[in-house]
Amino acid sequence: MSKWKPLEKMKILGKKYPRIDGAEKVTGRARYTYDQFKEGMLYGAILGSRYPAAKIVKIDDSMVWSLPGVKAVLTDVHPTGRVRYVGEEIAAVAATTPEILGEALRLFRVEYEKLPFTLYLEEAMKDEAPRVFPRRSNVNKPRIREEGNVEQGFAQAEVVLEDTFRTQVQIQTPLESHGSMVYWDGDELIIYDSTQAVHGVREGIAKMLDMPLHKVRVICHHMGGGFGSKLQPGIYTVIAARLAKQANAPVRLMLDRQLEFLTTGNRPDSLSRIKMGAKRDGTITAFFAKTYGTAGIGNGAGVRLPIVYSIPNVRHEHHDVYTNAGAARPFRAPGCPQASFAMEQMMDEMAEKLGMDPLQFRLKNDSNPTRQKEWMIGAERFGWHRRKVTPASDPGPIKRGMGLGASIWWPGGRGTKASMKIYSDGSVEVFCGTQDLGTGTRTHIAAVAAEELGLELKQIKVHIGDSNYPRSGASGGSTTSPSVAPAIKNTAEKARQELGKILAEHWNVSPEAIIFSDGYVIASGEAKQRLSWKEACGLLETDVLEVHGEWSEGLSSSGVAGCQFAEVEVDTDTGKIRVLRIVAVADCGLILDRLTTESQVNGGIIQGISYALFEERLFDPQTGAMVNPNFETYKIVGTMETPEIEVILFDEPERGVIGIGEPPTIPTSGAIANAVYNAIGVRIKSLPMTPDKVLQALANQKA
C-alpha cells in the first residue's frame, strides 16, 4: 500500500471544505436516536432511587397498572436492592404518550430503609466515614508509579517546593441525552442508540441479554455529543429492549436531563498533594505526588502525574476513593486537565522560585522535539515578552495576567475495516461500522475516499454508524481519525487498482500508467487516452465492483503535543475572572480537514474554559441530591464568556494521521491558574476558580 501523496499534490485533504451533512444538520433533516420514530411506538423512563443509600423493601406498581396508556412496566431492574446513588435504577415503564408516561412514574410507591451515606472526597475518606460498599474501604489501596529513585533526586534537589491542589467533579452534558429506540423483529433486537460505539454497544446489549451476537444490531446515524460518556452500552437500552418485549411495541427511552446528570458519568474530581524538587540550574529532579479522586460508586479517578514534562525521579501514589454518587465514565482525556491543573501552576511555582521566566523553565525540562517548536510559535504570536515579570502590578482593581499551559496525547490508529462498491453508472459508496459523534468523521471519510479516487466530495456516499458494516472501533481516545482514515484510503486504493486493471488492458497499457485525477480516468504515455470516472466506470462487466480494505501502519500515528497561552482580566473589587483571549497551537500530522480541525482544537479549550471557570456538581447534604442536574443551575460557558481563540495548526504531514479531540482541553485550566496568579499575586488551587475563591485568596494574602 502506498504512502500519503505530498500535501501539495492533494486536491481536497489538508484543505478547509464544509462538513458533507451540515445542510441536514442546519436544516433539522439529520435525524439522531431521539428523533427516530416507528409506528406503534412506546415511550420509556426509569425512575431512579429518591435516597443516595438505601434498601428497597417494596415497590408496589398497583397504581402505575391501573393508568390507561400504560403497557409495560419492570419492577425488578435494580440487580441487588441496595441503591447506592440519587437517581439509580430501580424501576421502569412504557406508555403511548410522553404525558401519561410522567403521570405513571408518579404513581410508583417504593418503600425504602434509609441507610447514611457519604458524598464528597475528603468527607468518605475519613475513618468514621458510612462506607459505599459495607466490605470495602472507601479509600482503595495505591496505585504506584515509580521511575529512578525520588528520594536520591530529591537529595540533588536545590529547591524543593510542595503544593496542594484540587479540582471538581465536572459532567459531560452532551446536548443529546443517552437514550435508545428499540424493537424487536421476531427474536432480532434493532437498536438505534446515540453512542459512540455502535460494535461496542452491540456486544455488550447482546451479552447484557444473553443474546447470539448477529441477533441484535445498533444503528446511530447523527449523535449529539458523548464526549466519553457514550462509549459503553447503557442499563436504558437493556430496559428499553425489556419494555418492548413486555408490550411488543417499539419503545423509545431517553434519559431526561435529571438522570442524565446523575447516572450517565462525569469527569473525577481530585485531590494532589505535589512535592517537587529542582537544581538552581532549572533542571527538575525528583517529583513526588499523593493523589486522590472519587469516580462515585466506581472506579478510574487517576490523575496522570507527572504530565508532560521530563523528569528522572518519580513516585505517584493514586487512591480511588469511593462516595454515594454515580459512577465516572471517560471524559475527553481521562485523568489529564486535573493533572494539568496542578502541574502547570507547580511550574510556575517552580520558576518563580528559581527566578527564571516560567517559559524558559518549561524548555528546560520538555524534550519533545515538536512541542520545542510549538512554545516559540505560541509565545510569538501570543506576545509573551509582555508578560509582566511582577504579579499584580497593574493599578486599579482590575487586573490583567498572562498563563501557559502544554498539552500531550499518547493513543494512535487501529483495526478499522471499510469496503467500497463502484457501480457502472459511476456512483461510490462507502461502508465503515464506525460512527460520527459530531467530529466530522463522515465528511473525512468522503474527502479521503475523493481523494484517492480522483473524485468530489459530492460523489462519495458515505455509510456509518450501523454495525451490520466492516467493524471499526470506538470513537473515542482521539483514536477515530487514524483509525478510519488509513481503512479508507487503503480501500479506494484497492478499488482504484481493480478499475485500474481494467481500463489497462481496455487500452492495452501497464496498470502503472493509468491515472485517477480530476474526475477523469487517464491513461498517461505517448498516446494518452482519457475517460470520464463514468465512462470508465460503464466498462465494469458486472454492475458493482466491491472491495474490502482495512487499517494498516504507516499512514496513521500517536503522540501529540501542543501548548497554549492565556490572557485573563481579574476584577478585585468582585472577583470575576474573565478571559480575554486564548493562543493555541496544535501538532496533527496530516490534517483531513483543516475546518474540523479547527473545531475541535476550539470546542477543546472551550471545554477548558468551562472546566476552569463554571462547572460543578453539587449537593444538598442532608438529601445526597444533586441540587444542580440541569442546563440552567449548572453553568457552562457560553457566548458571552467565550473569549478571543487563535489555533495554529502546526502541520507534520510525514506522520500520516493523528488525533486531535483529546489533547486542547487539557492545559486550559493550568494556563489561566497561572495567568490569574500573574494578574492578582495570589494562586487559586482548587477548581472551579469562582468569584467567591478569588476574594478568598485575596482577603487571606491582606490578613
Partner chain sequence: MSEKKNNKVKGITRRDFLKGLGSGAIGSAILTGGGLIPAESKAELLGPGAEKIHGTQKIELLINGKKERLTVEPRTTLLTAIRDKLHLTGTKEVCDRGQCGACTVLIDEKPMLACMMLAVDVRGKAITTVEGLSGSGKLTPVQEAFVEKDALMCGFCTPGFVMAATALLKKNPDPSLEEIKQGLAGNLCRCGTYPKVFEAVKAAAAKMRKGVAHE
The other form holds:
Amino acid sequence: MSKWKPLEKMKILGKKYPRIDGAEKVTGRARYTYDQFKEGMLYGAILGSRYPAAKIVKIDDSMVWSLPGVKAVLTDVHPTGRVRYVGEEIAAVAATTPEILGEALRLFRVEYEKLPFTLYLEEAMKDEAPRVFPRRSNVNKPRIREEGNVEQGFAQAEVVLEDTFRTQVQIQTPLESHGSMVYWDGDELIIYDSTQAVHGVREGIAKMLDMPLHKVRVICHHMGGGFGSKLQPGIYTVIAARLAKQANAPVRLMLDRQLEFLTTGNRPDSLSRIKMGAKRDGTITAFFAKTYGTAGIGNGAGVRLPIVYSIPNVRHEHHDVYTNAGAARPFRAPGCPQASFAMEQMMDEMAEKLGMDPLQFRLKNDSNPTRQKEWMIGAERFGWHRRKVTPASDPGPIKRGMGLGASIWWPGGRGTKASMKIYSDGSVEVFCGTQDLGTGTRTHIAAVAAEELGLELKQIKVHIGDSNYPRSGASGGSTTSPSVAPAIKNTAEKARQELGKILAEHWNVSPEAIIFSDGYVIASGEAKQRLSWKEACGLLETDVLEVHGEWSEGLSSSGVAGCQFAEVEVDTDTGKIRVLRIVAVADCGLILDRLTTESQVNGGIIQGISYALFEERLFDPQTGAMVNPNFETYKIVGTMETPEIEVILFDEPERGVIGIGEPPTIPTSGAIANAVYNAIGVRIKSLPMTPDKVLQALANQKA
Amino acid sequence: MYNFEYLNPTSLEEVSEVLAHSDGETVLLAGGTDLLDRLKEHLLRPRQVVNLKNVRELYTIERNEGLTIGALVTIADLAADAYIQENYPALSQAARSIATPQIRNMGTVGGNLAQRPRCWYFRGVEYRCLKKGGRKCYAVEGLNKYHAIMGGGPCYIVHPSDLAPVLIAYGARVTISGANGTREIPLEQFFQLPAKDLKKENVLNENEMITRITLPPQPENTYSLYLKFKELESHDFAVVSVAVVLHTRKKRITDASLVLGGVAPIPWKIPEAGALLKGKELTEPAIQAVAEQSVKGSDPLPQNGYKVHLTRNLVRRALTEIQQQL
Amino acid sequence: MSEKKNNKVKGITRRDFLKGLGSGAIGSAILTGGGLIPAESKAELLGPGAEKIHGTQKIELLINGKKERLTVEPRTTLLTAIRDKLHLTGTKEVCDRGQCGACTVLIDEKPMLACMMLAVDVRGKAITTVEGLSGSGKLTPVQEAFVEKDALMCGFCTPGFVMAATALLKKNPDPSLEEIKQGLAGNLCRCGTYPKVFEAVKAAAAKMRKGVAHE
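Give me the form predicted together with the partner chain now, not the form predicted alone.
The next block holds the full complex; its first chain is the one shown before.
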C-alpha cells in the first residue's frame, strides 16, 4: 500500500471543487427518506406519553380504529408500560393520508397513573427529589479521572481560583427529522432510514425484530442532517415495520418536530465547579473539577475537563444525574463544548489575575505543537493585538470585546471496506456502505478514486448509503473521512494494479511501468505507449473488473487541534450579544476538498454561536412538557445572526486524512464568553448567554 | 387538523351572510399564518373556514385626508408602500420588523391585529390554561421570561402584534363589520385585558371581522419611530417594542403618543407620556422622565424582571433617536 | 366500504365515535371516507366565483406552468398537495409551522410557505416549486452558484433557500450582504451553511446582471 502522493502532485485532493451531488440537491431531485414514496404507502405516527412519569393503565384504540382511513394501530410499543419522559413512545398508528393520521393520533384514549417526576439537573440531585428509577439514586456514582497529585499541585500554586459554570441542554434537531419508510418484500424488510449508519441500523433492527441480517436492508441515499443523533437504530423503524406488517402496506413514519425535540437525543447540560491553581510565571499546576450533567434517563453526560491545556496535576469527579427527560445522544463533540465554555473562561480569569495576556497564558500551557503555530496565525489574522486591555472601556451603551478559545479532537477512523467496478467502456463505479450526512463523503469518495485513477470527478459514479454495499462504520465522531478515504485509495490502487497487469501484458512491459494520469494509461520508460482511459478499459472487452479494498494504516491519523477568535458587540441597554467576527484556524491534515472542509468549519462555528447565545430546551415545571419544541421558541442562528467568518485551513498533508467535523464547534461559546467579558467587564457563566442574563449580570455589577 | 367546510365568499355582503349563519364555529382565513398554526395544533375545531382572500374590497390602500388600509393588505405590501414610508414611517418600520419575507407576503394587516397570543402555554394543546377554559395560568408558576410585566392577571400573555402599537400611536381607528352591521372604534379600544375577557384579546364578536384601519392625517413636523427588540433578528416576535409618535412645532412637542408592545396582554399605552412632554422640548431629563414613567407600576413575574430594564432603556433609546432627528 | 368494516370489526357505532371526540357541538358531523366532516353551512353564497367546499374536491393547480388535477380536502395544505399527492418532493417538510422556510414556493412570483396555505386557496395562481426553476434541465444562475460555492451541506434546507434567493434577486438584482441576509431571514439551515449561501447569492446576482447586460 502506497502513501498519498505529495500535495503538489495531486490534481484533485487538497483543491477546491464543488460536491458531485450539488445539482441534485439544488433542483430538489435528491430524494431523502422523507421523500420516499411507494404505491399504497401509509403514513405512520407515534403517540408519545403526555406525562413525564406515569404507569400506562390502559390504551383504548377503539376510536382510532373507527376513523376511516386508519389501517394499522399498535398499543404495545412500550416494553414496560412505565414511562419516564414526555414523548416516550406508547402507541402508533398508520393511515392513508397525513390529515387522517393527525386526527387519528388524537383519538387514542390513554389512562395514566401519574407519578412524581424531576426535570432539572440541580433539583434531581437533591435527596428529596423523586427518583427516575425507583431502585437507583438519581445521582450516579462518580467517574474519577486523576493525574499527578492534585494536592501537591495546589500547594505549588501561587494563585488559586474557583468558579462555577453551567450549560444548557441543546437539541440536535436536524432539519430532516428521524424516521423511516419501510416495506416488506416477502419476509425481507427494506428500510429507507434517515441515518448516520446504514450498517449499524441494519444490525440493530435485525436484532430488535429477531431477523437474520441478510433479510434486512437499509438505504439512505441522502440525509438531512444528524449531528450525532442518528447513529443508532430507531424505535420508530421497528414501529414502522410492525405497522407495515399489520397493514400489509409500505409505511413512512417521520417524527413530527415535537417528538424530534423530545425523543431523539440531545447534548446534556452541565454544572462544573472548578478550582485551578497556577504559578506567577503562568504555569498551571493543578486543576480540580466536580461536574454534573443530565442525559435524561440515559447516561453519558460527561464533561471533558480539563480540556486542551496541559496540566500536570488533575482530579475530575463527574456524576451523571437522571432526570425525566429523553436520553442524550452524541452531539457533535460530545462533552466538549460544555467543558470548553468553562475551561476557556477559567483560563481568562487566571490570565487576568496573573496580569498576563490571555493568548500568552495559553501559549505557555498548550503543549500541542500544531496549535502553537495556529494560535499565532489566528492572532495575526484576527488582530488580537487590538484587544483592549481594560474590559468595558468603550464609551456609550454598545461595547465591543475580543476573546479566544481552542479546539481539540481525538478519534481517527478505521474499518471501512469498499469495492470498485471498472467496465470496458471506461465507466467506474465505487461502492461503499458509508453515508453522506452533508459533509461531502460522496464527493470525497469520487475525489480519492479519481485522483488515484488519474480521472476526473465526473467519471466516477459513487454508490453509498446502502447496507448491501461493503461495510463501513457509522458516520460520527469525525471518523468518516479518516476511515473511508484510505479504503477508497486502497480499492482504487488495487484496480490500478489489476488494470496495470492487463496493460503490461498488452504492451509487454513490466507492471511497475504503468502510470495512470490525466485520463491516460501510460507505459513509462522506453516503451512510450499510451492509451486513453477508455481505450485501456476496452481491453477488458466484456469483462467487468471488480476489486475489493479496505482501510489501511498510514493514510489517516487522529488528533486535531485548532483555535478560534471572536469579536462581539454587547448592547448594554438590551443585553443583546452580537457576534461580529470569528476567525478560525482549523487543523486539517490532508484536505480532501477545501470547499466542503470550509463548510464543515463554518457549520461548527455557527452551531457554536447558536449554542452560546440562543438554544435551550425548556421544560415546564408543572407538567414536565417541553414548552419550546419548535423553531419559534427553540431559537437557532439564522442569516441575520451569522457573523463574518474567516476560516483558515491549516494543512499538514503529511499526516494524512483527519476528521474535522467536531473540533470547530468546541471553542466558540468560550471564545464568545471571553469576548463578552472583554466588552462589558462582567462574566456570563451560564449558557445560553441571553439578554435577560446579560442585563441581570450588568445590574448585579452596578449593585 | 380536523376537517372543515371551506367557504369562499367574494364580497363583504356574502361574508356577512356567512357570519349571520355562524353558530360560533366559523373562523375567518386571511393570510393563514396564525390560523393554520392553531388548526394544526388542534387548538380549535371550526365547522367552517371562511376564506377572505377573494373579497376584493378588503385590499385597498386608500389615501384620503388620512389613510385607509384594508384588512387583507399584506404586511409586505404595507411595508413597500411609498406613501406610508413617507407619511407613517413607523408603520413601515413595524411592518418590516414582522416575521420573515415569506410570512410578510402572506400575513395581513387584519390578521396581525386579530392574531392570538404566542404564549407557549396557550399554543400547546397539552396545557389547559385559562384561555382554553382551564383553571390556571401556567405562566405564573411556570416559565415566564417572555410574559407580561404590565396589565397581566389572571392571564399573563403579551399581545404579539407589531402593527398595533404603531397604529394606536398614530391614532388609528378600526372598522368592524359583521352580521349586525358596521362600527368604527379607536383601535386603542379594540383590545381588551384578560381581566375583562379571558377567552379573547379584543372586542370582536364571533360574527364580526376587521374590515379596515383608518389613520388620521399627521400634522407637519411629526416624528415617529418603531423600535423592536427581538432575541433573534432573523425571525422573532418582540420581547419589547416601542412606538412613538411626536407632533412638534418649532422643536416643541405639541402632542406625544407612546405605546409599548410585548409587555402587556394588549398594546400598552403610556398616557402620561403626552402630559410629560407636551409643550416641552425633548431634553435628556424629559426623556428620562418618560422612560421612568413607562415602567411605573410594572409587576414582573419571577423570570421577566429584565423586561422592565429593557423597556425603560428602549423607550429612552427611541426618544433619543427622535431627539437626534429634531 | 372500509368505514363500515372498521366500525363493525371494532363494534363502534358512529354515535360512540362522535361522543368520543369529546369537544362537543359536533352532533351534526358526518363520517366519510376522508374522516370527519362537519355539517354544511346554511349560508347561501350566490356571487360569481363564490363557493362552498364540503368533503373532497377535485381541483386544478397551476404548478410549474402545468395544470395539475388532484383531489383534496379543504384542510389539505399546499405542501401536502405538492409533496404527497403530486410527488414533487423538492419542496421540503421540516417544521410544518411556518418557522423554517424549507417549504418555500413562489406564488405569483412571491416567496410563500406551502405548509401554511390551503391547496384550495391557491387555485388560479402560478405556483413555482424548485422543480420548476430548471425545467429545461439547465441549472439557473442561482442553482449554479449554490453548487459552485458549496452553499449547501445536507441539502434539506437548500430548495427553500434557492426559492427565497430566486425571489430576492428578482426583486433586487444587486443586493448588499445585509439585504441578502434580510431576504433569506425566513430560511433556517441547521448545518450552518449561511456564509456560503451569502457568497452564492452575490455570485448569482453578478452573473445574472452580466447576463442581462449581454442580452
